[in-house]
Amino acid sequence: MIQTRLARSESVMRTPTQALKPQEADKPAMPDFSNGVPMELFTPEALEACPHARAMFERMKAGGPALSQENGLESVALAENGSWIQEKAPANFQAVTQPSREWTGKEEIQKVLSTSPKNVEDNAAKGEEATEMRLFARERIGEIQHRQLDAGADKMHRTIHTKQLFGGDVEVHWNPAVKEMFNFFSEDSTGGLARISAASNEQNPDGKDMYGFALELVGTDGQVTDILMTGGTPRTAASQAEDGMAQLALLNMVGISSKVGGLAKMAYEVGPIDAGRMVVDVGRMKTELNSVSDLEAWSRAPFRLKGKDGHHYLVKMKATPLSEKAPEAQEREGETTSERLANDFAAKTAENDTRWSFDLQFMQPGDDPNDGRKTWSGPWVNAGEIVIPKIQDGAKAKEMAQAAEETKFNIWKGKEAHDQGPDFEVFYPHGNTNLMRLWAYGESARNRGVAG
């Protein structure tokens, strides 16, 4: 299928035909790549969070091989002096909140695991078929960042996400159960930073949309976690795609100038059916949110956690609220939907904490891990509390929320083979969805910042 859909897809990818002009300030010389590095793994934010990947960058620029931990790489200090990073690393941190729920017992999670497959296999690409991926990928991304340049864009922004709702603050406590039972994040509570966001690629969108809530987290030895979400309903738990290759078909609807053609597009490369399957389901997924403490999301791809037994359980992740539901919106006039949730959700945590239940539910006999079309069947347990803290400083809120619009967000820092941290367990993406998200992230991070 996979094969299938990239050949169908070479006549409809173009190459841009502006000449891209990177900012002098963001774009350090690049190393030579003929040793069959992928490009990717230096991104900004590789080279801002993964010091594996920064030291293997400096090493290939002078001329030198990359780096391996037989190199000293193990010695690269994972977090910068003076980052907000290493101010959340576990040796600085100390949470301003507590839990307020109690937790999903031992018994339970282990009645969960009982009937949870284990070890299943990986379907991620491998090989030449890998990297004929990756290429599609970069080159997909690319054409449609491009289009924000050919609509007057004075330079690229992130593929979709534009608009940020919230950065700032988080704090995440954890199950102590699930700390006991998996290869899990050492500390009991973890620090990091939140990014909520309208899904639409509009710097102001207006009306129904789809929401991200993306999550950076800073564990052992300042090493970074992200976790990134999106929303909708209990009814559209599932994704709108079957794999990578389709979600990159649905993306490519993004800015176009006729939808219709952008739809035969689509219909072109994964079938009729299928293309107006998920149209349907993106519009299911459009929710007219109240309040962002109302926001609720989730994984829709499949992780990897490794239990303290030896066996790897694949797992799927949903916040949930946990603050009162929001009185109805007051719309002031002239303001778009983005701009009244922004404005109550500063007016929100100005006052209190807001809390979400972080939930995990494990893979069932039955259940699919590969189609992401497909919703799974077991109960979900509690692993975790997020929680934005009420502002006490708004200038430092000021820096944090700047600090979450600059992240390049990607579910694969600190996962690779080339920069495993100590916590490259917790989460370990799953599958060629996730696979995909590798090269499409980093082809989006790497975009952003380049004018026309």
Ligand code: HEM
Given for the second form:
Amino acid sequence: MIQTRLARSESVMRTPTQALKPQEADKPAMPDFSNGVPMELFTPEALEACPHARAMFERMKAGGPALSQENGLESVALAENGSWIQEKAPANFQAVTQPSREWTGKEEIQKVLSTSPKNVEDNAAKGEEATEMRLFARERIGEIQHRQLDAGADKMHRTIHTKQLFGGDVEVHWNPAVKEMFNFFSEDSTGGLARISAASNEQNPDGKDMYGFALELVGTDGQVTDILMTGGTPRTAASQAEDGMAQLALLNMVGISSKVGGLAKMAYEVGPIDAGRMVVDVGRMKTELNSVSDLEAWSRAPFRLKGKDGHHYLVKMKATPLSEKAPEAQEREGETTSERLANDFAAKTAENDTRWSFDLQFMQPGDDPNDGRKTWSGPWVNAGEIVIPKIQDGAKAKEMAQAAEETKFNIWKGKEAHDQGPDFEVFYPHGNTNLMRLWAYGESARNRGVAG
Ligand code: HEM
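Next up, the form predicted in complex with the ligand in place of the form predicted on its own?
Let's see the whole complex now, leading with the same chain.
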């Protein structure tokens, strides 16, 4: 079944990396945001993630236009009463920490922007091709998660990034120059929730791993934006996969009973050379993390920011530890690596704030916007500071840890054409790889908790 789909969607999988083609118009192809939104665009992911989408969908079902006549954006409650999102919405949120250092200045950012390609064409699939990708992503993710049941789990869990090492409050302070130069979050500091995870599919992984750093930030009017990064070493700051199809081919190795059969299938799907390279790269990205506070993580895929100059720019994101490097970890008898990391960080957050620099790398001429395996050449400029504040209230911290466990992170929250929230231009997902993530994350989240 999947092979048939793959064969049919070969053009999706093997699309050669497109040359950079700045458009004549001063804007990249933006999704159409009009009253004629077809019903089928209201994906389960959008309806789950975005109150705007739900409100529009209900209105259309009742026979009305998708959008209000006046301005497009509905006035809807963006968060349920009493939810953590409502607590962190700008109207209610007061940061408890302050930024700790000087910011990159406007001139430096302007210099980087002067050479950064503008309005880069988006290679995200459309129409039938996108439908094929969606079907394939859903089927493949479901298939992988069903293996969890076959292996004895009583219900399905995240496809990957299963073990939460930390979940709780986060604050991000923004560089005022970035706020001034781009369509950005409205506030100087944004509250949210962070989930730091071991990237493996195992419930209690031991040994080397990759690590995930997920943020759900509550921005303008309470609209959430998710930022997902994975950790490795600077040498492997790129992704192991060229695009979303390659990533799904790789993910298919997860929980498979026959590694040889799995490799053969991956080789069939992406070609033997790429398959071999991905396996090697994944191995290299696994690190021996001494402490969660040492985690360095990259978005790997690019996202779009709209400048106040009217141009769109592509950026990659990175989190670099600002806290002092942790002393050598003390192994305790019987602890797995992931338990050690979680326990160690719980002790640290009881004592101190933990800080990361949040940096952006603007695309430069010659950088590839669509091949996840290629690193970019430009300097990193400092755009913000991520702070996990010292825990003040243990009971509240537990609630937030549970909320993080339950959060269905998706980089498309508030960004899809028909559910654009007020911050839709802040880190808008670029390209086919990111498009695939819409459905992969949605399906994984939807299956969670489903018993066999
Ligand atoms: C390109 C860069 C990518 C980065 C930086 C990234 C990062 C992450 C992170 C941090 C998480 C954990 C979120 C959490 O804590 O719940 C995650 C989960 C996941 N990722 Fe990615 N990812 C990338 C690409 C992809 C691609 C291309 C696919 C598949 C097409 C994919 C599939 C998944 C799935 C299925 C999950 C589990 C989602 C859930 O159950 O909620 N990722 N990713």
